[in-house]
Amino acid sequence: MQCIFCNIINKEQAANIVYENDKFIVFKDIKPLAPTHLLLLPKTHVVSVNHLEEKHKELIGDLFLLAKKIAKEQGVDDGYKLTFHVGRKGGQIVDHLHLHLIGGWK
């Protein structure tokens, strides 16, 4: 089965693009919880938290960087959320790594 993330990646589905860059995507959450309810994934299909390893370090850390960066962009850099949500029972309904950025309230 096709990750619906990786058709995103690969422009075979659509989605609301903010940002992409080589190494990452990050586009609308479409049932979002929040004003923004933004998701970043990297391009690099790792299915969750628990199939990290030593070699994605650098993706890990460079997509907390981007998580900032995209905050100040949308304007919530004064207060949001970033979560992970790690297998079924934490609730992460597509297997590919992303991280939720949320914020936006007032």
The other form holds:
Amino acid sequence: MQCIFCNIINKEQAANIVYENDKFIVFKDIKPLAPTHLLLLPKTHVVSVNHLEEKHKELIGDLFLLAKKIAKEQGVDDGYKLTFHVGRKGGQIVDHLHLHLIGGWK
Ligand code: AMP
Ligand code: ZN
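Having seen the form predicted alone, can you show the form predicted together with adenosine monophosphate?
What follows is the whole complex; the chain from before opens it.
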């Protein structure tokens, strides 16, 4: 299975990584829509929100707490957007669950 985001997680492909721990990786979106545009991913391969199961409850909770932490660290916690694209009709291009953190407007 080829997954571009798994390749980044495995360091087989370069990315501008701003944070990493055992469960998550955060890197800059290659085509930023705002001064700050980060992608927050669980390291485990889950395709989309539609593929979340009961066993992912803690993971998805931790993802939101990470978003809050990263927003503060990046100095954008006074206003930002968190977005999941789900499925092709929802604009999802990469089939590895990721949360967009977008902000940094003046
Ligand atoms: P989506 O699946 O709609 O959430 O979009 C995937 C996002 O990943 C887009 O905003 C792309 O610009 C971004 N993206 C795709 N490939 C890379 C990459 N190699 N490094 C960083 N961001 C990427
Ligand atoms: Zn993946």
